[in-house]
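Here's a solo chain for you in structure tokens, the form predicted alone.
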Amino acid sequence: MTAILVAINLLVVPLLLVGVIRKVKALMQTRLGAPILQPFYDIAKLWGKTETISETASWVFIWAPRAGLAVAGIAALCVPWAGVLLPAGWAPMTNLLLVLYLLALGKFFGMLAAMDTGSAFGGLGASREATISLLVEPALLLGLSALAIGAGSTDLNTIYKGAIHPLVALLVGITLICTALAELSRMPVDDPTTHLELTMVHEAMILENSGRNLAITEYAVALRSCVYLGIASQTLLHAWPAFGSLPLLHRYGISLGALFVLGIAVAMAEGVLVKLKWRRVPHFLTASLVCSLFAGLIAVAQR
């Protein structure tokens, strides 16, 4: 049963989440929008197209997106973002430090591919992506460390097996949502639908991608979206003491429901928020850092 749920998590849920977010954003703009299953059609269409590769690009541009997808897949497998806990033998792979830097490694491959073509916009996007990652890392690490202090372990399965102190869960949940918006280049940090190259972050990095490379990149982003938003929803759900003791299918259904509710909330926020000026982004991420710091202090006091 666990294997079936993990397969659904890796193959179906990521693109379905993207489709739901796009549909809600379209409805908020009083448009009908594309079908919810449109991301599946897009990936299939891109997979069958030929690639246009710059003459200045090397093998790095071709293989970096594939390495990034592999890293995102491993992270999505190790993180219990949908309430599916892995067996105890996976403990070394589900360590929060390993997972965090696996996700960072995936972004590193994306930045390599963006810079490899020599495009000015690719270099600009990679530079901004690196800056955002630098600002996000302390908040993300402190927030998950606060959960680790409460659980007495850095293993994510152990952390999300029991209940989390409600106030810690709330503060860390806010931290994870804010950092997820930054890591996924969504509003108010970046506008994923912008056509202004000078304001792009993620979109500037993938301007040179086409065909299979673009399909792989988009799928890796969908996987990372599930990991970041899923772990945020799991943190909030574990403020409910009885959640961890529910049967697997009940826990899985509630987890998916919470994930999609959070995705809908992100889409609704993007419908009303405006993109922050670049110099305001550090202030936004500092607020999440403060939340994670308070969560850590409360977790230490509860020990």
The other form holds:
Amino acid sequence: MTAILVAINLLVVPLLLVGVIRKVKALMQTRLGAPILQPFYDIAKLWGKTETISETASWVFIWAPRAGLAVAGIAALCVPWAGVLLPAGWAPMTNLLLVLYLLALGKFFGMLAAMDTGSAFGGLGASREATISLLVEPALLLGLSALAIGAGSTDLNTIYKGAIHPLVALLVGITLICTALAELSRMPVDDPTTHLELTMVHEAMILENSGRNLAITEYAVALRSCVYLGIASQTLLHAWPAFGSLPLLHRYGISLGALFVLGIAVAMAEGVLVKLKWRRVPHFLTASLVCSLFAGLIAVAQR
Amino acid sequence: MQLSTIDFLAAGATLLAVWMCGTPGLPSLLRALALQTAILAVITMLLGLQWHASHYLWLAAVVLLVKAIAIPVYLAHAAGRLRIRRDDGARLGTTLALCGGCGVVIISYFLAPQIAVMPLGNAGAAGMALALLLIGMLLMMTRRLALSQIIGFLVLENGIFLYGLTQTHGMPLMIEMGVVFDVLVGVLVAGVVMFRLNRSFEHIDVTQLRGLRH
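Okay, that was the form predicted alone. Show me the form predicted together with the partner chain next.
Next comes the full complex, this chain leading.
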């Protein structure tokens, strides 16, 4: 049963989430938008296309996205982002520190590929991505540590088995949503549909990717969106004490519902918000750091 | 240690204070101040119900009316008259001020058990009250405009009020009422001074008061 759900999680849900986000965003702009299944077609189409590779690019450009996809896949497998807990034998793989730095490793491969093309925009995007991940890391680490202090273990399976104190869950949930927006290059931090290269972060990094390479990159991004938004929605859901003891399928259904609600919220925010000035991004992320710090203090005092 | 509702409310008030450190806009600063004071009024009310003492309920009502409604409205009115909307910190940028606020919270959290030898010994709320007090001081030291210094003073006063309320059984009603009205009069006087300052210098930037007028 767990195996089937994990397979659905890894193969179907990520692209579906991307499709839903795009559809809602289009509706917010009173456009009809592409069908919800469009990301699947896009991946299939890109897979068959020939690649155009910059002359200055080396083998790193070909292999870094593949390594990035592998790392994102492992992270998506280990994190219980849809309420499906892995069997106990996986314990060392579900440690939150490992997962956190696996996600960071995925970003490292993305930056490596962007720098390798020799394009000025790639370098610019990579440098901004590195800056953002530097700012995000303390908030993310502190927020998840607050959960770990509450559960008495850094194992994500243990954390997401019992209930989380509602206030801690709320504060960590806010932190995780804010950091997810920054990590996934979504609206207040970066505009994913911009056409001005100078203001892009993520899009500038994948400007040179095409064909199969682009398909792999897009898929890795979809997986990472699921992990970040999923872990935020799980944290908020566990404020409800009975959630951990529900039957697996109920828990799975509610988790997916919450994940898509969060995705729709992100898309709606994207229709309303304006992009932050680049200089204001640290301020936004420091605010989320404050939230996680308070969560940590409450978790320590509660113990 | 099991935390009570009062500890959580106190934590909420302190979270608002830290947020105020990183907020340049005066309207949102005043709204945060009003909300924070309203939280203190709720704490007062809850303690009154817990101790079955009706005079805390009167105190809560007065705090709510005077400190959470009248003073912020008056300050908002003053800000409107002086046509000022934001105050970028003078000595600390907003991000750095937020981090400073965080640091203050951590320090006071670990400091509070060292000094709180009070009959009630409510260490969680004591740390939060101490943090409020220190953040008020931080706001007063780092802001540029006279108006935000008044706001910093009010945060500081909230900290003292919270500490007194949660660590002892509070002062007698007369004294608490007197303090509340003292604060009101103090803010009114400071407002008058601020208007005079504005008329004489055409700004209320305290960092420029030491230089010669030009």
